[in-house]
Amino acid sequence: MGFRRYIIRRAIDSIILLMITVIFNFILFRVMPGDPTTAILGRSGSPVYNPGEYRTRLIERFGLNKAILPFIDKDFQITPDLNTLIDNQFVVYIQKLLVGDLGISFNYFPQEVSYLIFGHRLLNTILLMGLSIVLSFLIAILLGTLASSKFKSKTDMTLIFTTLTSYSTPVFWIGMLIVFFCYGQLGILPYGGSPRIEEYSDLSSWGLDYLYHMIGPLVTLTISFVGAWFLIARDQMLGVFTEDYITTARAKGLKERRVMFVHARKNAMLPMISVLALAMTYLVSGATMTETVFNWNGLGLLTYESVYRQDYPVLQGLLLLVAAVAIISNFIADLIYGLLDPRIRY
């Protein structure tokens, strides 16, 4: 199979998977308990409107009086009504999705979900997660290469013990330790928060304060990620060292550093590409526990708040965003696989 056919096949698989995800995302949040009218009325408590009349208006506004799917009414009962073929919640959902309308938040009513997700929260999460992923990825590769080159030495054993400890430690516990020592005891870091640019008179002051507040969650996530990725990098390097072409390179008299970093690491990077592709979901979903501990106003904290307050439209939008990023990231990883290793044409 040629590379072009390989790309087309992977693209079709990704599109089908995305369509299944969209359907699952729609159904999941309609079988869950609760409804927007209860959520909104329960929080507003406004005496201006008659609760019954207000509830009816909300039901009509959200389209909850329509059938769920063709021939499936709002109570998930089969109905012979032909009007449900084109006038149902799923059709409305797809129509709005195509124009980027993800609905209205229950908790921040009447704010749009797309504004909540794609506003400053997404930027905060991308900056935090992007830096932590890049740093931990580079550190894991360097430490993994070092450990594999000194197999079963004290250096190897020390790195394994250290990284396994960081990997097995809950990320929120690492964050709480950083808060306790760096804020509570030493006072060298802020407790948390994510400064917004509107609060500052100039860009440089905001940038410095922003990076200052980012240190705590950045260090927490980097320590957590390195623990898992180091073991993968080390094991792959050890496997590559047994290959014939490595033996040949050493027999030619090449320096060990060149053998490790030029010949061995290229093939050892293939599994790391899959790891990095999976990590891309964190880039938009955020680390919920870390952002909650440090009160970092990103998508992770938004996820926690939405789960706690049963804000289903926001959760629906977040799930769709994470799924789309995961599918696209894995598609790109498959393409990189095909470029690095011509034997991959499944």
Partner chain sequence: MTLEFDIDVIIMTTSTQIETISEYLVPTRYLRYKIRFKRFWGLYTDSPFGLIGLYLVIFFLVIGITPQILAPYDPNISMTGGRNAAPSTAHPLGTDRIGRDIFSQMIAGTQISLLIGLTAAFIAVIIGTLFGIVAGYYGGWSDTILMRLTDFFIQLPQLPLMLVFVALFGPGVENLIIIIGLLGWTGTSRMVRAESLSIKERAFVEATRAVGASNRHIILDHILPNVLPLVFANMILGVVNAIISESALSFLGFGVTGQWSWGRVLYEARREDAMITGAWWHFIPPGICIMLVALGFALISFSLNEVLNPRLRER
Given for the second form:
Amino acid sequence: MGFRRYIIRRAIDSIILLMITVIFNFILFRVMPGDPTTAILGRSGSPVYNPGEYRTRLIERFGLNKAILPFIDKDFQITPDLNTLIDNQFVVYIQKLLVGDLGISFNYFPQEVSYLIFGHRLLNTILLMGLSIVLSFLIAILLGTLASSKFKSKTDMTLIFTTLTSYSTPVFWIGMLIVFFCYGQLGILPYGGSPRIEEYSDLSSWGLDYLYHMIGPLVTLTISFVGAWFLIARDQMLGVFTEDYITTARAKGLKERRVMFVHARKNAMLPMISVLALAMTYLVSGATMTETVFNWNGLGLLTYESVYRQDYPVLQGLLLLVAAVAIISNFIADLIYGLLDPRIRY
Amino acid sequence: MILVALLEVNDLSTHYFLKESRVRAVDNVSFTVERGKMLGLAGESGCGKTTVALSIIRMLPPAGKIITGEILLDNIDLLKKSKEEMRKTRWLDVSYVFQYAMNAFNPVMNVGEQITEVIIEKGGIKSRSIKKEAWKQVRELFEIVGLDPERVKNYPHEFSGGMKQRAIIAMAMACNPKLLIADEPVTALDVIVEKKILNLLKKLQKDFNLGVIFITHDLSVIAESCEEVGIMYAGKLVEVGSATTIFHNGAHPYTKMLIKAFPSILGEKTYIEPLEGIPPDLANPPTGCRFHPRCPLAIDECKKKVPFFKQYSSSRHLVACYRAGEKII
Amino acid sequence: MTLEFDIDVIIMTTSTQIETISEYLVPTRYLRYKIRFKRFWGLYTDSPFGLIGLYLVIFFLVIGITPQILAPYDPNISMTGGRNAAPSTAHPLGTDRIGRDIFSQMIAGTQISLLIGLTAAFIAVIIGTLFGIVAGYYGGWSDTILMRLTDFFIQLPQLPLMLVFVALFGPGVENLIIIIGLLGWTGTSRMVRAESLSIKERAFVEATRAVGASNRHIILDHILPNVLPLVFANMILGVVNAIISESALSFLGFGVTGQWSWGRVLYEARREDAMITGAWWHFIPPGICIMLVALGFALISFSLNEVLNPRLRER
Ligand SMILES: Nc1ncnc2c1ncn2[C@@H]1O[C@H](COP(=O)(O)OP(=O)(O)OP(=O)(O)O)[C@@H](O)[C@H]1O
Ligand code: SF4
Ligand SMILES: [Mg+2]
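Since we've got the form predicted alone here, give me the form predicted together with the partner chain too.
Time for the whole complex; same chain goes first.
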């Protein structure tokens, strides 16, 4: 049926986009001037203890002395060499990618990038972000409905002003304030960190301490997310309330509850799904700023570290993960859209 | 035996209160609608037709307030009802086809669902058998309005404009209302479909002894289908009467000019005489007769005093004009 | 008489319709613009937000233009007044760990924060408008590709991406502006596309094309003037994002070296653990400045949107 074709088309789009991302990701980290190994190792302050060893391993593993792409050699010169057709860095890169090999970190040498990303850091980030996204989403929708049902009233205006303020406040500064007041002045929250389960005797004491440490970053993120989403939610609800079918539903003498929750909500939810899909990317990108302020050991902090230490393999892996999640969540959002909104299924 | 009219609107005034002005969209309007009769309400855009209709079902936008008047449906004043009572009255007694009806259906629910929901709501009790019964009714309704009953589960976007309009009429008939208000139900349709929908409305009105208020600015449509006609100008009802009276014996200068602007109505070949000028700003209406700035017959008195709405050629023909029936040169 | 009527109609219609109506009824162009501006101003000042925002932005712009006059000291020179000093009359916001005057740093920082914010937003809007018009006006393949690209970029979280670019290309004012600008065009492009699509369909463009007007003429004379107000509102919102992004990058230590910005003051404050030592004067004022300036732009953008967004206007 129509729906099936729509989904297949979107799936093909997504796959093409995924492939383009992979290529882009490959090229991005190779357009840096010079040989990637020297580009990496030539920088000062290199924490790699044995550059020579690292270099050999890198070259060997990624075929860095091979041509970059078919007919383009490793110095970005065009060559007529037919061997480069298959025997090039891109092919090696894809092969490695297919078996989940993202390379070796340079900062955490000799640890694998995939090990660094898909470990407790990912879990920390998913827990923190997941919780704050769900919380903020609910609050934003609730406040948005409230504000739109009292359009231009004092409540509405106050909510707008408050959320615009939180939208305009740098998230890391909110974090700093929380650290200052709740740790520095009042001493009711810890300074930061994300407790690791290995350091606790039993699960429940870890869980409690974990949640305790999560309060600061969670509050910070929620304030900032609500600031970003409230106006969207309000605008959507307002838009739906002026639609003709809502007027008709009221004229039909339906109960206001049914008008609000069956007729209006279904339609207002649609655009919010794309907002949620956007938020999915944060699940893996983590909140670099918040995690840095609170020393929350997630992927956001890893990003910061990697930029600071110029750990390109890790950055490359992180970027790929984020892009992949973005594409997949976008696809899922389209799928849900198609299920909820019959107009899309052409 | 004295028969009470189905709907009696007495001295209705509805104004819109804006930040710095007050739009007198409807002022002292009175008319009646009989059972099984169709009243056509005509007038230029912005003269308050929709406001009259919305006042009847009390669905005015927040700025709109009913200032005075009575709206008696079967001798019960709708304006005295509580909000909840009014909600129950809607669709059960009075149903409404909105001006921009094409978007009247919720795009994410199928058409049948949107009709059954009102049948179930107005039926009072909720049970599985009622639901089944409601779906059966929807199929019957579809048949009545000339739609394929197999398509009850279609979504609105799968219908053409004309089919949607039929479905809307089916929805309007769902609870067997006494009164149907149709606000420009055919304006968005092409001429052939328009004709079919009009015929359908006419047939339903006869078969179900339905009172209908039919709003349009197209006089030729009214000439074809309405028994009674009301002409509005700038928030005032200036003339009512039976269709034949109005079209052959219209007494108000505005009525006459309006009819001249639609030469095809009387089947004569005359020049089209478009109306000169624009309707007044209702936040600041002219004194006296609101038509005087555009009226060829205006005299001094017209500017000073509002003419009464009074009987003219018969008890059912009322006109508000000092020089009613005089010839326009 | 006609004039008053005109204005009343306007209250009921959307901005684009208004233009056509007033164009017919009002005789001279000067009067037309005067009426339009009056009407716009009336709607803009409908809520107090628009004015508050304007005042905030003007306040900081004045500071940004005249830092040399306002800053009491050179922000880079250690004072004799001591290190890590609390606020005093000589140093209203105290001094940092090597005795530099924090108040002067803040004043100096205003300029770079605003400069980066405004130029980055400008670049973003130019790219977005270009993409939007091409996609919306020419349609077809360019539309499909550009919109897929937009969808994708909207999905990507900006900050990590910015960080990767900083890691690859290094910090510096130009780099920062380019990076922030390059990643902020998506919203504008979507909106401009939608708008130029609808304008393209409108009758007057059809008519212009019928008399043989070129694409360039249609874009410059019809589409651009119509999307400019919305583009402007979007740019203002872009400034908020750019200012916050700049402060974030500077806070992480990837900002402009050698120049002060509010983000850099915060970076220094965190390096000195000001939150724990209780040196509130080091990190609270710069945060408030960022917040206020961003809020100023956000309020302006919100009020502009109230005027321009037809959906809100209809109520
Ligand atoms: N929500 C509102 N707020 C303020 N004024 C309004 C509102 N709705 C209508 N009006 C004004 O009330 C007057 C009557 O409007 P109404 O919609 O009843 O006219 P109408 O006869 O139905 O016109 P049309 O043929 O265009 O539908 C108009 O002058 C209009 O400007
Ligand atoms: S009352 Fe006077 S102005 Fe009004 S319609 Fe009659 S003649 Fe014309
Ligand atoms: Mg109307």
